[in-house]
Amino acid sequence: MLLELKIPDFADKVLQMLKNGGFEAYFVGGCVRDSVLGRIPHDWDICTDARPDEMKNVFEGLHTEEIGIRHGTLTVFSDNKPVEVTTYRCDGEYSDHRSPDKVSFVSDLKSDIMRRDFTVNAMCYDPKNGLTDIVGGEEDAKNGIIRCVGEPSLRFEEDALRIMRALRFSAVLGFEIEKNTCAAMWEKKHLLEYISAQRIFSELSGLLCGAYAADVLREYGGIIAVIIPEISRCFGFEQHNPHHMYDVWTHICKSVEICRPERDIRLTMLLHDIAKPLCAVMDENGTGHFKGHQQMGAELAYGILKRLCCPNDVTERVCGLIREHDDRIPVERGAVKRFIAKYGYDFFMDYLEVRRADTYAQSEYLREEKLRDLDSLAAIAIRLEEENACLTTAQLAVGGEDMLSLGLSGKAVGEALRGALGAVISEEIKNEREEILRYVKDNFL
């Protein structure tokens, strides 16, 4: 049966412009793979025998970007949506294990297909002729297999980032990595050291958000350790503690599996216990303890994320969650108010999710009690938000001008406002103007 892709109008417009110009043109890569799998494609890419200058002429009336034009890629904007159009090509040597030193433009589709990474990404489609698949991509897609096009070792020698891409596809799609491809990944994993940190972080983020991320981490931790050597200490490190039933790495993998597939949360779970092997102490009863592992873990995570060129705001949030992940705050209104006042409501809810995932990845010892406390903390936070409880100086019933009218100035204004906020949070006083002013007079004048 002829495969029929549901092609959006903006992408079909680009394909038809090439065909009307007398050129071959096919949809290629992820959009075809996802369609074969019954998934909705997010990006539409086209390969063509049109050379870069010819493509420019074809799309003269549309907005285009030429960032990749040296390698034959022109980004065409159709109805304000991008479509990458690339000339058939053969790649030259890859001296940096990432990008070809030069490319040669060719006129036949087969040559272009044979330089691609995986069979599931090497299928082509055009509405008239249907699927073009000369490397068995459709069968591999239906059987759930990631397989290199051609010789796997050569593919990874050319571009070592393909190792991380294979792991990401496996984590997202749940595909098994074919044995020869898998063997080559382990053999060539050291080449990941040549890849830019930004590219590594992008692939790692996609991997962690996959539905099968934990399976990939468990099976390929030794490859991930090339880019995050700090995790290797966690492999097989037994915890010898009644709260735990797994070694540190297995615990980490299970915690990643349990939390929602959101990058910052999963980065937190990946790194939250990496300092445990460094902090481990065994008492006289043979019980393991890990005092200070959260603070040291946050410091290690900061260095790792900086090294991977993680955005600053993400780094700060992840490290903050790691620093607090083992802080069991009392189940009381004042404690919750102080925590939210320090970090914010959203951070508090993420903190609860981190603790919940951590708890489910532990032993059953006191699990119900721990989860019950987390539910109670969440209920308190929800009530505080519904009440619009005063947790910041901006929410106080007084402001800087009121402090000035009392005769305060400079740093004393901020100190008084912060002191009043602390009294409101602890419910020593109410968030009412006259009561706050009396408090300030009694304590700061």
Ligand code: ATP
Given for the second form:
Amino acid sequence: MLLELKIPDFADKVLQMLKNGGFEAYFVGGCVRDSVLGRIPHDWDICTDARPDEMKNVFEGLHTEEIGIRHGTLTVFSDNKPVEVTTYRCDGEYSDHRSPDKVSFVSDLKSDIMRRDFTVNAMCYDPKNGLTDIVGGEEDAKNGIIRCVGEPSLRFEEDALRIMRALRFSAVLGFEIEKNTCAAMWEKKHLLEYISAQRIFSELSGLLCGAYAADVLREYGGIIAVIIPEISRCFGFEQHNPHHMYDVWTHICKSVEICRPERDIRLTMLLHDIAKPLCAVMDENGTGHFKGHQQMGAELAYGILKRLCCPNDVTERVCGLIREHDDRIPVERGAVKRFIAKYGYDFFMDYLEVRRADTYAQSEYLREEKLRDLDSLAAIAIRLEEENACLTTAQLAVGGEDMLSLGLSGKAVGEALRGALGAVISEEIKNEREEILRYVKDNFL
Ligand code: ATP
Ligand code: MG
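If the one shown is the form predicted on its own, what is the structure of the form predicted in complex with the ligand?
So here's everything in the complex, that chain up top.
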């Protein structure tokens, strides 16, 4: 039976324009893989025997972008949506383990298929002839297998990023990595050192957000350790503490599994306890303690994320969460207010999520109490948000001019406002003009 994929009109238009121009054209790669798996593709790529100049002719009149044209890729906008069209190519020598020295355009589909990374990514489809699958991609997709096209160790030697891609696809799709492909990944893992930090970071982020990320981390931690050697110390590191039932790495993997699949939160969980082995001390009762691991963990994470070219705002957020992840603030309005005043509401909610994931990945000892506290803290924060509680000087019922008319000037203005905010936050006074002015008069004049 002919496999029929649902092709959106905007993508089909582009394919038909190539065919009407007398060229071969197929949907290829991720869109075919995802369709075969019953997942919704997020973009539609086309391969064709049309050369770049010929493609430009075919799409004359349409908006196109030529950023990838040297590698044979023209981005065509159809109904305002981008479709990447790439000339069949076969890649030349790879001397740097990451990109071909030169690419050659070819006229046969088979060469283009053979340069692709995994069998599930090497299927082609056109509505007239159905699936073209010369490397067994459909079978591997059905069986949930990631397998290199061709000889795995050669393919990873050409481009070591494929090692991270295999892990990412495995984490996202829940696929097993085929035996020879897997063996070659372990054998060639050191070549990841040649890959640019940006590309690694992008694959790592995709991996961490996969539904099966924890399984991949557990099984392939030794490969991830090539890019983040700091995690190696955590492998099998026992905690000897009633709050914990797993070694540090197993705990980390569990915590990644439990939290929401959002990049920053998952990066936080991946790195939150990396300093534990460095801070571990055992007391006379044989109980392990890890004093200072949050602070040192945040410092290590900062170095790692900088090295991986993680965007600065993400690095700040992740390191902030790591620094605070073990700070058990009291369950009371004042403490929550002070925390939110310092870091903001969203950060507080992220902090609670990190602590919840951390708790679920610990032993059951006091778990109920810990989770109850987290729920209460969340309820307090939500209530404060609803009340529009005053947590910044900008929300005070008085402003700088009021301080000036009281006779304050220069630095004293800010000091008085911050003092008043402190009193409002601690609920010593209400956020009302008269009360604040009185407070300032009593304390700052
Ligand atoms: P997704 O878009 O969901 O990440 P994808 O399979 O579409 O998955 P892309 O990075 O968009 O991945 O690449 C499109 C296709 O190009 C792949 O399906 C694969 O056939 C090929 N490809 C991409 N990167 C490589 C690579 N490093 N080596 C070999 N082939 C690759
Ligand atoms: Mg894609």
